[in-house]
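One chain is shown next in structure tokens, namely the form predicted on its own.
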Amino acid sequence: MNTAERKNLMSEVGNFVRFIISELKPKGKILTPFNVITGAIILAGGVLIVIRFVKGLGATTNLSQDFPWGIWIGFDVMGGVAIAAGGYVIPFMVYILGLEKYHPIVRPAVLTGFLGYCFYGGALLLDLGRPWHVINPLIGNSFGLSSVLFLIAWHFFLYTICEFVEFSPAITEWLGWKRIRQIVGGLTVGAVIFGITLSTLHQSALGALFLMAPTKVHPLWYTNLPVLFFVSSIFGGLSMVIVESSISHKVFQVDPEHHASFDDIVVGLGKAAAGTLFLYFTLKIISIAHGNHWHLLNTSMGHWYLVELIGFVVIPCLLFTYGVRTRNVKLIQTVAFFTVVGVLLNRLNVSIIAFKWDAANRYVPSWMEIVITLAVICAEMWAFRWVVNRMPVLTEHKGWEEEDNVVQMKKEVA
């Protein structure tokens, strides 16, 4: 490399560094109610996380030998992975089923899923007594080939990479890397197919994990967990996409043509959510009948089970159906929020509330565990906002679109 080439390279590196620094600066007002509240939560959570890693789990949690996991697993990991399922459901609808109507929400859905896996995977470290051992399944130290957690760990790791590849075209467009954009764009469909396969396996594997505790999980919830976890992740992911896209269309700048088709997209997602909710309800009833657990419904835990089943499955299914038939977008958006709550409640029921339900001393999360969980959620929202305000997620990158059209025309002529 001669002197001129070296100077040119240094100039390009300098321009790139200055661009990144400029993009790190906040855009818009800083002292807003949202920033103040979420910023305070993130700051408090950061301090508590430091205390957790310095003084151990006992200093910040109510975990014990009888209850080795709590809200960080039940809510952050189990629930977070379920509602992040839109990252594989929407690409499947668009790239595999060819439903191009939903193409405008592919990138927001993938971004939500990718950030969810990153942040909730990070939250997993909080629950590990020796967090540095998290790399053992990946580096070959104590592989544990017969372990369900080994399967989940590898699927989790590989699927996060798949989602990064799926979202990478937006990153290359933001950075102006046209040649790399062509390469990663060609990898998208392959990453989608591989990611769908991984999602099918690890969503159900999270349910299979609790099949190893038949005497600890309440019989009403200990029924066909792998299939139920997978099906519930579908309508959980669809509902989360409805919630996220509804908020994004009010908060961020969206292309006018995408905004015009937004109502049709919401109605279509509501229709799909209603169908999977009905399937989920049917599987639940079959599971109760197969285990002959009808008598358990007339117990205290059975009443709580009916709250989950009727309040967050049957009623949302009926309201989704009514909203789709009447094209009531606001109703569908509201029901989607409660459906997300229902999926999170189901994961908490299986992993915490209905787990060792008859124990004398029950686990109740400490206030510090709750604050840290809220901090993780707020940090994810900040990351989502930072990306959307800078990268072509809700808007089309016009320069790239025109270039892609030229390339397509050349192919058609040839």
Given for the second form:
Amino acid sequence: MNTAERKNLMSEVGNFVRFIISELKPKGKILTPFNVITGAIILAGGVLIVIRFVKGLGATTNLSQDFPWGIWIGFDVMGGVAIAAGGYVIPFMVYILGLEKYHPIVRPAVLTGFLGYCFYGGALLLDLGRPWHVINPLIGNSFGLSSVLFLIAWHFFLYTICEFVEFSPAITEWLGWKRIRQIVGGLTVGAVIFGITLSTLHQSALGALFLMAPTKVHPLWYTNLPVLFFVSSIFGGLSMVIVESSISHKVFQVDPEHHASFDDIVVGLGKAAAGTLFLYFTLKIISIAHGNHWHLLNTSMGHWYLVELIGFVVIPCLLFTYGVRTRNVKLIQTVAFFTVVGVLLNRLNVSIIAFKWDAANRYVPSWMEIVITLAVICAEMWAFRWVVNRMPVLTEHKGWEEEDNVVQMKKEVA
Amino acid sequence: MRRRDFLKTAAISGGALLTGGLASAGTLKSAQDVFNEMASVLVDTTRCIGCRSCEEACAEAHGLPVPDIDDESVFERHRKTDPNHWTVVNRYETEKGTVYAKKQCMHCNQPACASACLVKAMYKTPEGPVIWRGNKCMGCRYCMISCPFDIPKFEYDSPNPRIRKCIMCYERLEKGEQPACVEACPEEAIVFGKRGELLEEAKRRIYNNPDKYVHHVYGEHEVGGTGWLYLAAVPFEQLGFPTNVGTRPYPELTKEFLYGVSLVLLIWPAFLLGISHARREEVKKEEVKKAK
Ligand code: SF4
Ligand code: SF4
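Switching forms now, from the form predicted on its own to the form predicted in complex with the partner chain, please provide the structure.
Time for the whole complex; same chain goes first.
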């Protein structure tokens, strides 16, 4: 390397570092109510996390020998992963089914998925008693191959990489790395296919975890767990995409063309959600019939089951259908919100509420568990905002397309 | 094309990686013989006098706080094991009067805890005892979710928490000694031996005293058989034993799912690729039509 080259390189690196530093600074007003409130929660959560690691799980959580898993698993991981499912559902619709209409929401959906796994999967570290061994399932000589959790560990790891690859075009555009953009762009379809496969498996695997507790999970929820978890992740993910995009469209800058197609997209997603909700409902009924659990419906747990099934499956399904018929975007967005709540409730039911439903000492989360959970959610929103304000997520990256088209044409000619 | 090859290899190796260990779990031809050779303990609750010597011996053997065994008040409630008490003797009022029953890890033949553990920290030793290995455990507590007897216990108050439970005095067995509790029992209510022999002994006792015992050895078939076997004069639910755990080994509960996983890993990518190709052709045709 001669001096000129070296100088060149140095200045490149310098520019890069300067760019990153300037991007790290917050954009927009700092002291907004949103920032103040979420900032306070994150700060409080941070302090509590320190206490958790210094004093152990007992000091911060209400976990017990009878209830080893609380909301950090039941809500953050189980629920968070389910509603992050948009990260595979939308790419499936666009890259596999070729439904180009949904292209504008691929990136936000993948970003939501990616951050969801980073933060809610990351919340798992808080819950692990011995997190310094978290790498053991990946390296090491002690693969617990018969464990569903082993599969989940691997899948979380691989899937997060897939989501990163799928999102990386946006990162390279932001950094202006054109050559790398082309390379990672070429990986997209592979990553999508691998990602969908992994998602199918670990979404259902989260349900399969509880197959090991046949005497502890209430029979109404126990039957057919893996399939039900998978199907509910689909409408959970779809609904979350609707909710997230309707918020994004109010809060962030969006391309005008996107605005135009936005209603169409929401209606389409609502239709897909209605369809999968109906499928889910059918599966639920089959599961009750399969286990012949009709008589259990008329117990107090059965009533609670019906609240979940009717209030958060049947009614959303009908309202989605109605909203799609009448093209009522507002209605669809509202129903999507309740569907998300319903999926979260289902995960809580399986992992906490219907888990040892007849135990004398029930688990109720401590305020510290709740604050830390909120802090994780707030931190994720900050990360989302940071990315969206910098990278071409809701907006199209301008400038490269024409050249790209030329390249594309050349390729096709050749 | 290259991509497809990559996916294929990934799927195959992934399938093997994620599910390959399964085959070895339940398909051993002479599994029963293997289990029969394993270290095992027989508890005859008709002999137990509730002296709690076993609790004391256990605590001493493992450096746990030694309980005051003259304190009768502990019998007022049905205790569970905890990180500092790996075995407890409980008192039950039954149709045939007061009965004492010692509880601890059952050392299952095919333990739920070990099959659930993603790092093999919970481990069924070839000798029989199910032990916990701290250098592997990440503290996920899935073993606690899975154990049908709620035995693994977690040190919630420690920043460096361990899973604690009876390990059948594994170190003592390695030295050729008996479990501490067995040695301490003044009534020979607990005896140590090979599982096959103890099973025979249990059946002999039932056969010789058909009126004294219920005709059931708890642990012979429960959850696919356990290393600890129990005899009793009254039905076992009266002694606080779960009777809804079935006879199917727990690892089998997720076996089908894990088989399904390797299938999906093989089929899904090809299937998705196929759809996406077909759809792309369709879209192209539509575009051509439109152009015309
Ligand atoms: S009783 Fe529970 S902890 Fe003991 S070996 Fe069986 S599954 Fe494992
Ligand atoms: S807590 Fe430890 S021993 Fe139990 S399943 Fe998790 S890693 Fe295995």
